[in-house]
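Take a look at this one chain, the form predicted alone, written out in structure tokens.
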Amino acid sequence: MREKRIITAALTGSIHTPSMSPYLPITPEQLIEEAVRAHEAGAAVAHVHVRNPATGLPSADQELFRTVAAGIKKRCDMVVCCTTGGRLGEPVENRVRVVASLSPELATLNAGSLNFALFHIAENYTEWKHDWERNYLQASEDFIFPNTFLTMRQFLERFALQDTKPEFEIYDFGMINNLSFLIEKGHVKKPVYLQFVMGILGGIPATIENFVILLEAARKAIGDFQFSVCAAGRTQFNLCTTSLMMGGHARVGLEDNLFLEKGRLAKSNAEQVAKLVRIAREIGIEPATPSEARRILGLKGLDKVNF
């Protein structure tokens, strides 16, 4: 029997805007279909941003979550992975809606503050689709993701509610010691699942080095959990090999990174898992199917979500 790690395909995040690559979706329509080709590949998770559908602004719009998680359901029985991130500036308390509407199996929990980044990428391009795209990351440069204690806490009681599980993401070293401090004041409940999330400027450089003392790191404040790696930009493939070869599952996509290879743009999300897949089986490992995942994280069903 080969072993079994979770692939999750981050289909669009809010990092990318639409100069930058024409494959990057952005229409709920294109977001589904997305979804359905990523889960085909061999993604049993679908990490789900929307965006305005006329200007690919990214958005926290309720109707459009529910369009686009419902969509995928009827198509195929990935776990869809809700952000609680949504774009940059978003008011927290609009972040958080999707657990209340949606009660998705899996959201995303952001494990602490930091400043995330996007101005210099801003250097990278000259002509733009939309008026919104240069100044949205310009804006970065003086913008702090707020995830305070206070945040998470409440954001916690939230996803207890709906017995949604937190996928917490890990942008540097403090951040473990955040969640160790929640797991001992009683707000989280163990076994966690972590998803190291690297190469974002303001966290943590993605280099294995750094992967590896963070995950140490994390052994010796939390114990045992499951965990997932994505990393920004080229390095994605190299760190999310490493995280397969130490146990762990891993996060592709066009979030993370808009190539295939160097010089060489994805047409789709799918390309990228098809790519980690093919990695995977040659090292004796593969992609978990949804109801797999479902065990391996303890998930509480598609049957139980509201979309």
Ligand code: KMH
Second form
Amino acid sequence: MREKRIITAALTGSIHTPSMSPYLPITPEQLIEEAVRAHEAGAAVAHVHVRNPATGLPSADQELFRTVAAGIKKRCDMVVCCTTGGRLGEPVENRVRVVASLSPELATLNAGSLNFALFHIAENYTEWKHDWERNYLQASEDFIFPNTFLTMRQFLERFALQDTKPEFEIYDFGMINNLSFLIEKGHVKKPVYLQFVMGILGGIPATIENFVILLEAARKAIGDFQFSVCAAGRTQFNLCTTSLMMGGHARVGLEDNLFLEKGRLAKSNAEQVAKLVRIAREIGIEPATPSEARRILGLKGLDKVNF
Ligand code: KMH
Ligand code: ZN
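Beyond the form predicted alone, can we have the form predicted in complex with this ligand?
Let's see the whole complex now, leading with the same chain.
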């Protein structure tokens, strides 16, 4: 039997802006459609951010989250993984609200603070569809993504109340220590699920060498765990393939990379999922179904969400 691995589709995120690709999903209808197509291509998990449907500005609106999560649930049994990273500058309290309101099976928990810089991406574009886009990106030159120990502890308390599993986003080495501390103090139950987020300016560069060392450091500090990787931009498929080869899961999607290959925009999240599934099958790996993903990650089940 082939090994089963979880593919996550990060549908839209809060980094890319509408001017960068006509294929970036914005409205709830587009997000739902993208999730369903990604599922058909082999993704078991949809990582969900929402955007203002009129402007594309990343949003923390609970009704938008509910519409998207419920719309996905109506059409397929994917695991919905809600963001608590939100968008640049969103108050911490707003970011975590989605856990209490939707009680998802899985949600991100960013495992430390970092400079989270996107201003350099703005240099590649000259024409903007919306007024907010350029300023949003440029403001990140002076932005710290805040995830203090207090924030992490408070987020974990909310997650525990809902039995929502945290997906720990690890952007650099120090965050492994943060997580190990939270486990030691009893704030986090094992087994944990780690998402290595590589290639953000402010975090660790997305190289295979760095990934191997990160993984080794995490094993020393935490022991056994489930892990996945996502990588910004053109390193996406190299790192995802490496993760599959090293026993991990992988996340693709337009949140992390707008391209399918150099110079060719991905026309959908599903195109990226399908590419990773082709690679996976070549090396004897089969994408996990949502039920298999639930078993692998130990999730509470789709009947226990509130959407
Ligand atoms: N787009 C970054 C904020 C999250 O959503 O919480 C990485 C991320 C984290 O996916
Ligand atoms: Zn995200």
